[in-house]
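A lone chain, given as structure tokens: the form predicted alone.
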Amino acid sequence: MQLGSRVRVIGIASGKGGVGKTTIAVNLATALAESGKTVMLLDGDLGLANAQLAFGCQVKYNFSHVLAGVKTLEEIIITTSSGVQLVPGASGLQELASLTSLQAGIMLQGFESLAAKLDYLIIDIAAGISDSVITFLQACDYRFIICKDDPSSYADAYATVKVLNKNAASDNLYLLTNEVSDEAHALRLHSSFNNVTNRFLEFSIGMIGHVVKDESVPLAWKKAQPVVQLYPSSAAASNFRQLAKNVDALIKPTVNLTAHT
């Protein structure tokens, strides 16, 4: 199954949580959205969703109504106030955490009927290296690893990206670097990482952007509101006004949205 030409499907994961993946995927939603293009975020971490939070919305219906056959996956989209329509996930549910590959690429299927309508679809994966990860990864246009400063999260953006290049899904995938000081420390973190990937794995990883570390997005958080809307001013939103430039200038690949699952 093909997604069409016209939407572009955008993988946000990270080898760890907390790394700020949720709020990266609100803030570039919001900001496409913001720039005309029609967008819709797929809430992935259906174990532990919380996108819902970010973008202060009331959710009664989510993806496990879906799976349980109880509504449709029109049925639950939410359109937020910034425009972008939200596909809500579910918390605490341990079946949805540990979805396999194959539940994961039904999943997926059924926003087939959605992407003639849409320019963006954006999947907030669920930390980690599982089948279901991997799964949702594969099916996308673009893959990117979002990548800290600090050891933990250095190492795992790395197994993330070893993984990836074993499934044959190293390409089209970028360093998204959270909480740098500067562009030039980003740009010295992607250095480093891109160093040990073209050593130790033997291909490079792009660059697509970088947030700098700025009060006003644990702010944004506590106000259920992107950054980009809240406090379009800040440094922090004017990096994800950039991304999105970054992400718009992209062309799309072919992609089969089936073809490992």
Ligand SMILES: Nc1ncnc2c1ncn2[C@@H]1O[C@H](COP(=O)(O)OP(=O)(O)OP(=O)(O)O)[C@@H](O)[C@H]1O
The other form holds:
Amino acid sequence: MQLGSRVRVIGIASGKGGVGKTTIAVNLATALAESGKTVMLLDGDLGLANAQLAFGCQVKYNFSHVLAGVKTLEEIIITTSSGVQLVPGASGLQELASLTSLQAGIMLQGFESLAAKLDYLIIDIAAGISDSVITFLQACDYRFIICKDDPSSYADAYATVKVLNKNAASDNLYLLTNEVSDEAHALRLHSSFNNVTNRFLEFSIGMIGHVVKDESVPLAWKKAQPVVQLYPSSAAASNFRQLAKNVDALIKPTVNLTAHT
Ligand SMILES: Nc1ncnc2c1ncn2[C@@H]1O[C@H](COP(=O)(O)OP(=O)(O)OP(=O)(O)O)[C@@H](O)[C@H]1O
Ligand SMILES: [Mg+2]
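Target state, the form predicted together with this ligand; input state, the form predicted alone:
Whole complex next, starting from this chain.
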């Protein structure tokens, strides 16, 4: 599968659940949109989708309606108040939660016509390392692995990286540390993780940015708005704006990656 030549496709994964994928996907998308980019966010968590809650959007149709042939992809897109185009996932549908890699591949093909009009397509990927998670990540130009400084997050982030490496999808792979105390903490966590990937997988993993632990983040969730928009002067919002700058500075690969469906 090849998406249009302009768009950069970014996958956000973590292995472990609840470490900040949706928070980061939503706020990175918002920060990029605020800087004038055309951004689409695909809620690739088709079992427990909740990106629409972070944006405070009412969703009538979601990706399950596209897969059922009731709606087209264009018909379910919602433009959020921050200008991000959201493709809502489905919630509570078990059959979608366990999407096969073939179905995930077909789903991504639907984005081909839209992708040419976008600067960024950000995919908020489900927890775990199922076939569909790996398929989504293989289809991305860039893969961001979210990791917190706790043993289970670290272990699951490493397991994700290991599976990607086994599936020839470990290029343009970056660590993004969340809920750290400051930049020095983020650098220490990255350095420790990178030592492990160097030692056992024989490659280095880059660091794309970090987000500090900040009470503004759960507060913004409660008020159903991205923290970047609601609390623009918070520490987390400043991290997200820096992250957007780092992302924009990445150079798009000359050859698009192909999903192995
Ligand atoms: N930097 C942060 N500071 C404080 N709280 C945070 C931060 N990042 C995330 N959180 C909190 O952690 C919780 C989980 O975040 P989020 O829903 O983004 O995780 P997730 O990885 O998408 O979870 P899931 O695997 O269930 O999809 C939320 O309550 C959120 O408010
Ligand atoms: Mg999530």
